[in-house]
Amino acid sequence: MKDMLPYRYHPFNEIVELEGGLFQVNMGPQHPISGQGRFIVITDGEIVYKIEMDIGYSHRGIEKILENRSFIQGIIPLERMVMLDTSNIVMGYVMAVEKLYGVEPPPRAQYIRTIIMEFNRIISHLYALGLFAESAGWNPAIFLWTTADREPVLDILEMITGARWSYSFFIPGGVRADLPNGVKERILTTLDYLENRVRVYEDAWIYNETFRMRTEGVGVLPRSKAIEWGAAGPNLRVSGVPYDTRKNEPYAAYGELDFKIVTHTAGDSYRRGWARVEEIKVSIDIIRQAIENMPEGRIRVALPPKPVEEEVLTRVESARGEINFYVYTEGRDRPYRVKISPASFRNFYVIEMLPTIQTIRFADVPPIIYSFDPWFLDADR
C-alpha cells in the first residue's frame, strides 16, 4: 500500500481526483447506504486506500442534556440514541442510577426487563440483517421480510409498555407496569413464528452459495486486531473472542438463565451477518426461559431521598455490543456529568482500520460496513 499522500476533503463533489492518482468518493450523507452520516472512501482504482466515517450530522448533545434533567427525565432523550434498541440503551443508565441510590429492583422486574431487552435485540438484528442483505446487492425481499417480521414483536412491546418504539418503561427501581393478562400466550406464539422465519432466512439467504461468495472472506477482522481496536458485540465475537456482557458481567435476570455466546473464528462479513441470525435464536430461547420462570412479587421499589454514591460505571450488552455509562453526581437528583461509550463509535474505528491490514475493493465497501451494523445516531449521541 502506498504512503499516505497529502490531500484535502471535498465535501460536496461525488468523485474528486486527488494527487497520485487517488480518487475521493463521498458516500453520503445523501447516499442511499449512508444513513445519517458519510463514508469518505479514498481509492486507487478499484482498491480502497482509506475509509473514514464522517459522523456528527445527527449530534444532539444527549450527554449534556442529561445534566439538566432529573434521572427520570433523562430516560426520554436517551431512547433517541437507538430507537430500535431503546431498552438496552436505557438499561445501562437505569442501572447506574440504581447503584447511585443503592437499590436493587425486585426479581420480577428483572425478568420483565430481560424479556423486553431481548425483544429489542431481535428487532434490531432483523433491521441489521435487512440492510446487510441490500448492501451486498442481494434480493431486496430480505429487507421487506425482516421489516414485516418485526411487526408481531412491536405488537407485544405495545401490549406490555403501551408504545411500539419509545417505551420509557424501565425506571430506577423496576418497571412501570406488570405484564398484562394474556401476554404469555401471545409471546410464545410469536416466538414460534420467529423461529420459523429464521429458518426461512437461513435457507433462502444465509446458506445460499451466491451470497456466501459475495461476503465470505470479505472484510476479515483477525482476533488480535478485534481486541486491539476495540470491536464490540457480534463483530468481536465472530473474530473468536467469546465476550458478552450478559455472560461475563450478568445483570437483570441473565445470571439465572442458561444461554450460549455465539462465536465464530473467521471474522469476515459473512459470519458477522450469520452470527446475528444465530443470536436471534438465542434471544428466543432467553425469552422462553424468562417467561416460563417468571417469579411473582413486586415490580418496583422506591428510591431513597438522596444518592448514597457519587459516581458509578455500568455496562450492558446492547444489540451492537457493550455500552458503558459513567455517571457522576453531587448528591442531587440529576447527574453532574454523564459519559457514554457506545458500541457503534468503537466499531466505526474498526471499519476505518480494516484497509490498513488487507486489500479491500470498492464494491465490497457497502457490505463490509453494513456487516458491522453501524448506527450513526448511536455514535453521535
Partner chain sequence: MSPSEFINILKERFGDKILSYKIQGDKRIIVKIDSSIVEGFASFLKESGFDMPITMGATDFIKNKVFEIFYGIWSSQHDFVILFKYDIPRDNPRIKTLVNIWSGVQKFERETWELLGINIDGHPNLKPLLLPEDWNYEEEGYPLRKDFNLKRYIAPWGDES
The other form holds:
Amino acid sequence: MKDMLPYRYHPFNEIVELEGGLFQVNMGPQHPISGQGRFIVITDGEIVYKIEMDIGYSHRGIEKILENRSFIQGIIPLERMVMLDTSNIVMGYVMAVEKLYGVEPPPRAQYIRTIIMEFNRIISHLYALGLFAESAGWNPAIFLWTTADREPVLDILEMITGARWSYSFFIPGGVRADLPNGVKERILTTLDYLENRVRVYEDAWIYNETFRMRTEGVGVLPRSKAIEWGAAGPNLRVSGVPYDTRKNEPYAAYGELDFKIVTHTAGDSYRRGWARVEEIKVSIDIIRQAIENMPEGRIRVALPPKPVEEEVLTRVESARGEINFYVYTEGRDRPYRVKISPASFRNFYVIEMLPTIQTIRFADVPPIIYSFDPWFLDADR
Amino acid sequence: MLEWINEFISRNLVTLIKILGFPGLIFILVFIIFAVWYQRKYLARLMLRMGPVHAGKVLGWLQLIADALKLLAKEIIVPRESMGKIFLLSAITLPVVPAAAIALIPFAKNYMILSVKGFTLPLFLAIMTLYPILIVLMGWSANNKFTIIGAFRSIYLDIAGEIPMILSAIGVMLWAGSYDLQEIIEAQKSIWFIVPQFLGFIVFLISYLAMIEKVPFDIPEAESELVFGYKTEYTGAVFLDTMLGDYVNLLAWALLMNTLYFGGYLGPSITGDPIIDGSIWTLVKLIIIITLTFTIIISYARLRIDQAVRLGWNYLIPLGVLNIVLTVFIKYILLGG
Amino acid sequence: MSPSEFINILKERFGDKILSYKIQGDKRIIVKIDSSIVEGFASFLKESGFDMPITMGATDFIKNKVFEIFYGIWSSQHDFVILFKYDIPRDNPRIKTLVNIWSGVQKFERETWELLGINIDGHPNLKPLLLPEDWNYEEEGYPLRKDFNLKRYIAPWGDES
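Coords for the form predicted together with the partner chain, given the form predicted alone:
Next comes the full complex, and the chain you just saw is listed first.
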C-alpha cells in the first residue's frame, strides 16, 4: 500500500531513501518556513542535489473564475491572488480591460493609482525582508519590525480606499474615489518615518556580518541564466538585466516620474535582499514626486458599451516582479480567456534550476528560496 | 526511623539546603523559570512586542507556569519506529548533566554543593562533555531525518566549540596559577580576568555561544531548516524536560563565564554575611551575562554549519593557543610568575 | 529594432506562413503563424534575440474546434514582446515542446498540459502541478477547457452568475 502512493503523500518526516544514498527531505507543507507549499529537497548529506517546488496547495482557479465573471466582477476574486500586493495585481487586469475598451483613464486617477501601487510595493517588500531574515535564522525581530512598520502604510491605504487589504479600488476607467482631505500630510510624515526605518534595516540587517556571511555568493544567478529561465522582478535586476516594467513600458503615471532602477551584477541572495531595501527607497521617492505633481481633474471615465480590441497582453511590475495578463474577449462584457503569468511562478522555476549550476548546501535552501521572495498564492492562482 | 531522619537532617542540614535549595534544585528551577520569562519579555521588547501579559496580571509572570502545566497535561508521543527507551531516557537525563556541573561552582566563598578542592575546573569541563553525547542519543533514537541531521550538526558544533573553550580555560588556569574554581575567583581580587585575559574572553564568549546552541549557533535546531533539530519528535512533559536541559546548560556555562572572567562572587559587601553577599553578586553578574547572551541572540543571523566549524578551527583554536602563549609570556616571563 | 521592422523581417522570411499580425503600441507584436513552422519560427526568434519567455498558454475555441497555443517572448536586446499563436485541432491536441529553445517555458507548458489537456511531446517533466495528484481527468475534465462542467463545483448555497 505504501509503495503505491505517489511520492507527494509521504508524511513530511518520513525518511525516503532514493537511489545512490540520496535523501528526499520534504520541507512543507507543514514546516516552519514553507508557507502554503512544499520544497522537495533531494540531498546528498548537506549538499543539495535537486530542489523541486511543489505548488498548487492553494490553487483557486482564478483564471477560470475570471472567465465566468464580467470584467468588473473579476477584480474581487483577482485580488485574492496576492493579498500583500493587491493593487499591483489588479492594475494589470484593469489596464488590460482599459486597452480592450480603448479608454485612457484621467491623469489624476493615474497618479492616485501610482501612489497606492507604490505603497503596496513597500508593504510587500517589508514583508519579504522579514521572511528573508527569518529564513536566514534570525530570531523574528526583523520580521516583527517590518510587520510593525507596515501598519502606518496600511492606515494610509485605509484612509484612501476604505480598507486595509483588498480594497477593490482600481476599476476600469479610473479609481473609485478621490484622495480624502488631509491625506497628503499624513503620507509625507509616514514617508519620513519609513525613510528612517529603512536606515535602521540597513544597519541592523543589510550590513550585519553574519547575514553577509550567510548570503553573499550564495545562490548566484548569472545574467544569461536569469534571462533564459525567465526570472522576474528584483531577482532579474540584480543579475544585471536592467528591466523594470515601470521604466521599460511605463504605465499609470510612471512615465512622467523620474526614478532609478535598482540594479546590480552580483546576482546572489544578499543582493536580492539588498535590492528590496533599495526599492523601498525608490518607492518613497516616487510617492513624493507623485504627491507633488498630482494633477487636478476627474478621477474616472465611463467605458464604452463594447470592447474595441480583441486581445491584449499587459505587463505590470508587481512587488515580486513582472506579472502579465493575456486577455482575449469575444466582444462581450467578460473575458473569453485570461492567462495570468505571475512573477513567483517564473521565479520558482529559477529556484528549481539553481542546483544545476552551483553547489547549494541544505542550510542555504531557505535563504535562497526566500531571497527570491516566493509567494505560493501568487504562483498557484 | 524518625530519629534517624532527624539526626540525618540535623547533621546534614547545610548540605541538604545546598542540594535542594540554593544553589541546588529549587534555585535551578526558579532561576530557569525566571530566565525563560526574562528571555520572553526582553526579546519581546526588542521585537516591539509586549511578551506575555495576561496570566498573572503583573508582567505575565504566571505565563510560564501555565505553559509548563499545559505541556505536562499533553500526551507523550513516542514514535513507533524510534528506540523508545533511549528516546525517553536520553531526554530525561539531559538536564542532569549540566546540573551536576553546577554543583562545582562556588556561589560564595566556600559555598558550593560539592566541596571538593583541586581539579574542579577540568572536572567541570569533563562533565559538560557528556551533554553532546546525550544529544546524539536523542537525535539518533528518534529515527527521524531532521533529528539525526540536528544531532550530527550538534556534534560538529560541540567539537568546534569545546576545544577553544578548554584552551581559553587553560589561559585562565595559567594566569590564576590554579585548577580550582574557588582559587581562580580569589585570584581575581585585584582585577577581574576579563582584563588580562581579554583575548581568552573573546574566544570563550564565541565558544560559549556555540555550546549553548543559541543564535548565531543554533545550527542543530535551525528552525527554518530542521523544524526543531534533535528535539523535533518530543512532546509534552519530555519536551519540557529537553527545554529544561537547554536552560540548565545555559545556566552552567554562564556561571562558568562568571567564575572565570567576572570575578564570581566577588563584590563589595552589602549585608556583611559573606554567603549572602557572594550569592547576590553571583546572581547580579549572572543576570548581566544572560542579558548579554539574549542581546546577541536577537542581533545575528544563523551561521551555516561549515562556517561555524571553520570559525572554530581556523580562528578560535589559533587564538586560544596564542592566548596561552601570551599568558605564559606575560605572566611568567615579564611579570616573573 | 522596432516591432514594425521586425514584422517585415518575419514576413520576408516566412512569407504566407504568417497568417495575420497586429502591432499594439511600440512594445507588442501579436502574430498568428501556421502550425507547421512553429519550431523554425521559434528558433528564428531565439536567434534574433528573443530570449526570455514571459508567458505561455492556450485558448480553447470550442466553436472552431481548435486550441490556440500562444507563447509570449521578450527580447532583452530589442525590449519588446512578441506573442505568437498557432492553432491545433481540438480532437487530438498535441504539440512539440519548446523547452530546448526557451528553458523557461517548462513550467508554463506543464501547466497547459495539466489544465487544458494538451499533450506536449518531449517535455522533460510532465507531472501534475496545480491540480491534486488524484485528479480524475476522465470524470472531472480539464479545468480550463470550455466544456468543463462548472456546475459540479457550485456550492449548495451559491448561485450561478
